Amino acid sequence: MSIVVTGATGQLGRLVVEELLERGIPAGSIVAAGRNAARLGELAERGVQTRTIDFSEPATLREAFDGAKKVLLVSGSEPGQRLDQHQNVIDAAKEAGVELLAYTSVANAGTTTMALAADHQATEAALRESGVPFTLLRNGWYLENYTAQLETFIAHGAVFGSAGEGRVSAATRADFARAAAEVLAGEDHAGKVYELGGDDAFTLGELAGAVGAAAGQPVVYTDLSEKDYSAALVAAGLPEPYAAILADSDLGIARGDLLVTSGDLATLIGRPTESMHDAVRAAFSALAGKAAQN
């Protein structure tokens, strides 16, 4: 029976199945299951099953989900239609009779208020319905969120949020991975529920003096309102929508909604986790690596 990883093309799924492989799950019994073909098309050179799949599409994930003995439901990322997206993994799920359905929802979904965290949370509610047995890893903030903007920090010399003094507990995707993985190949962890976070929590004020650090420049946090702060993001670029989802969840970070205290992240992954000043001069040095071979 294999253990099937969907979002096996994206950023995460992907450092999923490579964590698998390094645990030492033979790759015949892996199923990396998404979109991009080409990208599956890596993973099979190696020997790893691959199907190529569509939340919005029963068929490939009943095919997907043949055999299965796991799956790693990795959440969607269109807005809008996540929730129906979803409930077409768990039906199938169901019907191919998977004895553990893993699924990334977001810290705090008990609790949180943040806009984007709804169809988490309808979407925990439906799994406790289906009678699949389940693992909520309920992961935090990716710490790439910030370190992707290292450039614009260092341009700007400033971090602009609306988070106030609140408290992230941010962790890198690898972390995150690591933890999903634990649970494919381990055991007992139907009907947990883990709270991931890195182990030390930190604010926006704080995030600003790591780059700014790195960088050898001074790098201030500027304190936004919602409003402002979600213009800014528009101004930048970014959809309206999106934008204003962002600047909700720092307003979630300035109550506490992303501060995890629970140790689960670590003690999942067997080590402490990788810190945010780590996550900075790491991202730092890597752009700095580019720059000279520029």
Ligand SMILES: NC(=O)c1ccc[n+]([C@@H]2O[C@H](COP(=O)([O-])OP(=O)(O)OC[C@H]3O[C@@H](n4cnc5c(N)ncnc54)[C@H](OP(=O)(O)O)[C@@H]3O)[C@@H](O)[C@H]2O)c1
The other form holds:
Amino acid sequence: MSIVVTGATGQLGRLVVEELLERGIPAGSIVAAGRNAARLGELAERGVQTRTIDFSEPATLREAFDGAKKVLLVSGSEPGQRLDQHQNVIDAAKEAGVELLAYTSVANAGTTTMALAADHQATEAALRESGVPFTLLRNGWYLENYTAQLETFIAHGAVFGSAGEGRVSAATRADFARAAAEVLAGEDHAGKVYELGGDDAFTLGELAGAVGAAAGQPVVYTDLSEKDYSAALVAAGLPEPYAAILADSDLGIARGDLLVTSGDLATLIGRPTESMHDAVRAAFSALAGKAAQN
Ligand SMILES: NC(=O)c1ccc[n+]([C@@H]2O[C@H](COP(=O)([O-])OP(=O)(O)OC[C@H]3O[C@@H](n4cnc5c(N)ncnc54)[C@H](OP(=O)(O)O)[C@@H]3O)[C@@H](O)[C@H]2O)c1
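Switching conditions: you have the form predicted on its own, so give me the form predicted in complex with the ligand.
After this comes the whole thing, all chains and molecules, with the earlier chain placed first.
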């Protein structure tokens, strides 16, 4: 009986596989599933079973889930297709008779009105409808959404957004992955809904302050209207629909949609979550190290 991790070719799913291995789950009991076969190669060399899947091709899912005890559905990344794709995963998991299907949803899925939450809310409803035992991992924002932009923040001396004074309980992918691995490797998680976020919520103003402190130069937060922020993201090269989703998500932060106070993430991972300040310092050190090498 195996544990299947979808999205294992992506950033979060890959970390979940590593966490399972670190916990001593035998590599041969883990099935790393993703679309990009090349990225599965290194895991296969370490004895992890691998399956090439496409959420849009049910036959690939049926094959990957054959003999599975638990499946992690890492939400897909193709707007407009996710709900049908997630339904395919739910159907295949049901057919395989899995004991547990864990799903990476969005924080506060019960109440949030953020545009990007709609697919997650519909997937949660489909899970409830399916009769498959499930766990909801309602992941908050990744800290990497911010630390990956460090160079841009420093170059502009500014963080731009439309989140106002709203607080976001962001946490690292590594912490979210550890929580998912705990659910997959542990017992008694069926039927649970975990609201997952970092222990210390912060405003984008505080983020700018932390970036400035790490870089040793002033970095300010500039709050824009949703329209102006979206336009600024398009001007920076983002496709319009993606820019609109990000600006809408910042309004969600302003409303408190990405604020999580449950403490579920720290409880599941068994330690405090990595703080925004530590993540910014680590990202800055990595950048400085890279610059020194060049
Ligand atoms: N909480 C947040 O802040 C946040 C931010 C961004 C996204 N997300 C959500 O969280 C998910 C995981 O995040 P991440 O950082 O790991 O994203 P990521 O690195 O882009 O990984 C996405 C994974 O989904 C797989 N995938 C996409 N479409 C698929 C399909 N049709 N069939 C099979 N697999 C498919 C990809 O497979 P291939 O690479 O092999 O194609 C990849 O393994 C994202 O997909 C998205 O739904 C959350």
